[in-house]
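To begin, one chain is listed below as structure tokens, in the form predicted alone.
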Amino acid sequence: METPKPKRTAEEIYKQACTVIPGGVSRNTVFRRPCPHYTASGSGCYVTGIDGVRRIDFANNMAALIHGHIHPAITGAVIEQLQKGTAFTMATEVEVEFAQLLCDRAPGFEKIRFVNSGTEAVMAMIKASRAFTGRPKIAKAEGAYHGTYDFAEVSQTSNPSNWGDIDRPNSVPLVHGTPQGVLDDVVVFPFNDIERTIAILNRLAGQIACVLIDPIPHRVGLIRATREFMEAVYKWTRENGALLAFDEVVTFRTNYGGAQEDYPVRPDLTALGKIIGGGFPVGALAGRSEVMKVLDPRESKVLFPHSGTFSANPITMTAGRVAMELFDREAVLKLNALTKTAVARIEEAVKIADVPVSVTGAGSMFRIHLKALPPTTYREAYQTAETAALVNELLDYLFFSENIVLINTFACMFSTALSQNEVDRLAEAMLKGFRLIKPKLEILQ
């Protein structure tokens, strides 16, 4: 009979994976000093840590898990895929069976074309308005979030040391290293400020491809893009050539059909990833038709030629067919509905301990900030070094003493597997964190 392993902590761990992996991890986002969290399982709405201990989760893999851990169905599913393959230099029915779903799901997704993460869907998204354009430059808003590449990724985490005065923001590097050439092709507009921003887009009008925009950007607060924004934006694009590119990687679980249900017009290109996958690694390119005419193969010349050894793998695509078929439009007015009872008890919980704090969001996802007044620029919900001490303080606190699994935002993204019950340990949970860090918060403001 073989050995058991004996338990290693987490410190242990993290020291070997210290020697091997730069920093010890793979995602910066689950770095934390001393070591890393490290999970066993998980189950539901809930995860086991190494040490044992069982926490609710309401991060769910950084949205994600629309459904939480191991859900039946998926899992049943997948695993009846895995016995006929996991890949192969051929397709298969089931990507055109999900296709097909996503393209019933939402009316400004004609065609579509699936990637493997996030990231990828916004890269591809850029070329493709590129390649249908003919233009070189983008627009994206300050603070947004869209992944890792280049373009994408400017002004990311601007600074009050370096983004600019407002009406003409600094396209700011991420990455060391990255080329002048990349920021010069990237346009950077202050989120729901119409005026500035038509004014910045008008300065570049004959250059600009697509104007990307997050509907409701996790980074630049989780506000939603206001109804008059989003109109004078696409009016815009419609005047000049542009195309209007959503980022939907996040945001589609606000509604059936994404966040673009809320809004009166369509984007020309959609960007899909995380709940998409059921779990596995995913993303996805939709949209109108006469654009994404730029990736078929068919053409006499293919303006984007676009392949990927993993993109539209029959293990993903069951999975996510699966917990998109889940999501039905029962489900997501019933997690909205869920959430909407969290937030007002977590607002119940700010007025009972007396604190500066204010909570913003949508759908099925929120997230709270340590200041009186909702924040409604990037330039408003950034946070001082203090106060993001204080937010690791008060998540930590969440963590170790209630068992309470967080985004590191200071956010929520609910799962379908989440109860009354998991909400009201949220709230309770909240209350005594809101009381503990009340002294250090009045100093901040």
Contents of the next structure:
There are 2 protein chains.
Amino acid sequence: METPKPKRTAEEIYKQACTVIPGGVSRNTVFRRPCPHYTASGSGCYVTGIDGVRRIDFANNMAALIHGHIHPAITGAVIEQLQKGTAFTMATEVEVEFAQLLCDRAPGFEKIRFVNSGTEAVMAMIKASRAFTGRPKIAKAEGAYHGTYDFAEVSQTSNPSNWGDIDRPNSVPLVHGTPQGVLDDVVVFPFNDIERTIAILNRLAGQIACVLIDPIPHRVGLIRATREFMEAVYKWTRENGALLAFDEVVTFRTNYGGAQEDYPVRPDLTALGKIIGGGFPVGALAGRSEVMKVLDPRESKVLFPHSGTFSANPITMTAGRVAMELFDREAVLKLNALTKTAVARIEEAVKIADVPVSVTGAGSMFRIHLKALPPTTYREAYQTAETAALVNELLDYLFFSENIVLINTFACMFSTALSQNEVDRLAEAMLKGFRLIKPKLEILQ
Amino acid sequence: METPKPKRTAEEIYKQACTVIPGGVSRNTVFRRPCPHYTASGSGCYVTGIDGVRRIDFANNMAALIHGHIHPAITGAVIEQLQKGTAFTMATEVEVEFAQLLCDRAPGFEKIRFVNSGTEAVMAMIKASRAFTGRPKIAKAEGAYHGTYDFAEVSQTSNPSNWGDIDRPNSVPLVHGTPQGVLDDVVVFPFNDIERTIAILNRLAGQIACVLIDPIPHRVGLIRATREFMEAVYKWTRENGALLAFDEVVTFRTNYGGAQEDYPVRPDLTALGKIIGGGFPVGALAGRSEVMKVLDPRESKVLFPHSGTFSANPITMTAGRVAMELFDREAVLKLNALTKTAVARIEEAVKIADVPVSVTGAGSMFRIHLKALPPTTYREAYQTAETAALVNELLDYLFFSENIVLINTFACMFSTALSQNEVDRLAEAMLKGFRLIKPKLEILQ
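Other form of same protein, the form predicted in complex with a further copy of the same chain, not the form predicted alone:
Full assembly next; the chain just shown is listed first.
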């Protein structure tokens, strides 16, 4: 097909990349100076860079790979499906089997629809909420990331210069040129702050289609919604005809049935993505039959007509089905236990190094904060430029000197391919890293 | 991994599907009564149903498969990549190679960014247009389909009861509960109608970020934008500081460098999808460097921060690169010539059967209309319920009696896997089909 190309360095590839891709990166998450890391291959919990160096992968494509790289059962099933085709204009049986499998995992998943990304899942969830209630507005937590649909992006990166009074946080656009109409239809509340949130919601009662909540929002600090907060919001939605819409694109990994398993209240709708694709592009919207009916093409008036060329394609369905079969109750518990060990080991390292560092998280994910007390709100978790620079220094140290890959927010998203060995390596590397940045860290406090 | 399941009928699968998926379908395009078709496998230009029947595929997953099913070069390259991994938190070289390949195909593609679907591509294009111009509104053609981003969905299915005066077509929501702010920020124009379109645009001059145009919009009738119309709109955008944004998700297949090759004007931005993924979920935004710069994370103020877990994943990049390498200038010309033969043969059948039927299209795609004169506008192309029922009858006849699969709008999207043999079969089947529906068709006129 093609003549083999001479191997290039990251600098060489990036130089070409900058001539054809804005900033040379297809995703801003992989951007770094002087140039991005380029990966040649992955296997289990390891990724090998184009520099030939093998590193432990604690990032797993931004939390999307629950079994690490090239799990043989997933790869085998995908190769089998590849011989049959990747996409058809017609339906396939595997989408029904996979829909059934996911619906069986959480009592709130009465019906499900597949899309191609978490972004599409959240967009479909918001549109379904509007279609069901006939209302235009949504409420979301300040600082929470929910993909790239502009309504869901409001106040994702609010900062002290624009976030406004905590009693009425501003609706801050992420993208320049966001229409005022978008900002007007999104109301922002402070996560886990019951009194303020209810007061904010009350002001718009009757106009809110859904309250959008990631139960453990990464960018808010990877802190759990308290049970009391969730119950208060749920109660408010019941009293005010709004839907409770969970974004579990990331958090579904925390339990067999997602983070919602930890709460006595059940969301009306849930957006899924990441791990349910088995390494392939995926998203899904699950929820109560009564609400999901807005999508039903059998209805005389279809309130929410919806399609998608690659939605429920049999490759994603096959990979996802095998991945989720493997991620059974036992595998979830085992992975969460391993992650707990890692957190304990890192907290030990924090003590030994005597640094002002804290850890937050749940299930198979955690995030490390360069402050003694873990943040409890987005505004507390907000990083100054100095802290962000120090995080980057630490990430670089871990990557280049310790051969360890983390998520760029200084977070780990575990995979079942990891074992105690890699956890030990992580804890040792962290201890060295903490000692390295300690002088700078102490100045920051 | 699992015990083999007994084979089920479509009715049995669909019965289960309805218990877990709204309407039992993951995409409304595959919905049909009494139940959807389920595909077992595909190979070249053939798909085999779960009923064991092999059919000729003229739909190619809604125009997405330019080489039909399981092309050995694509499958081989994907299997090779599968052994290396499907997705990483880091960049890969293949995204740069593929970006280069696509940028080399059209002079307007100075820079490119990958996303996961045509929907995401159009959404990114609209957001980039707003970010570049700082303006909130977009203009789009009545009846044109541009994916599921709500701004792009406005007036996609306008009908006589709500489309309003042609001088100022209404902004009609597709999804119930669409915010008024969305409708207010989308202005709708009649495709190919220079005078009315310019008058409509002039009313909002200074507020329009981009004029969104599919150069050969499928649902408007699969008719080409006239050269004069495109020049007039282009001129208007130059004079009024707006961008010309092409949706070439479907039409890129029509030439080596897309439908834009046929016009003397060049769009500022182009949304891509479908065939460029080689059968895997894909989307892309390409365009002028100056505009694409809004995405550049190296800028001190990033006007349009953008990321995506599966964007530019190496499986899609690999499949897409091989598919597009194979779809070289010669392959494009050959495929377009074959399609032309098919159209000629069908027009012959129309004459022989003496039915009021016409054909529109371009490149490797065409659409058949149950009216003597081809539609020239969306309002002319609009199907009554009676016509739609007759189209469905014909589609069913072709599917079950002739073993031929078309797109449900009565359109064909050719693949390079097709040959004169299948074209002959199509023409013969069409002739029989036309004769079958002739009595009903004559009543409709």
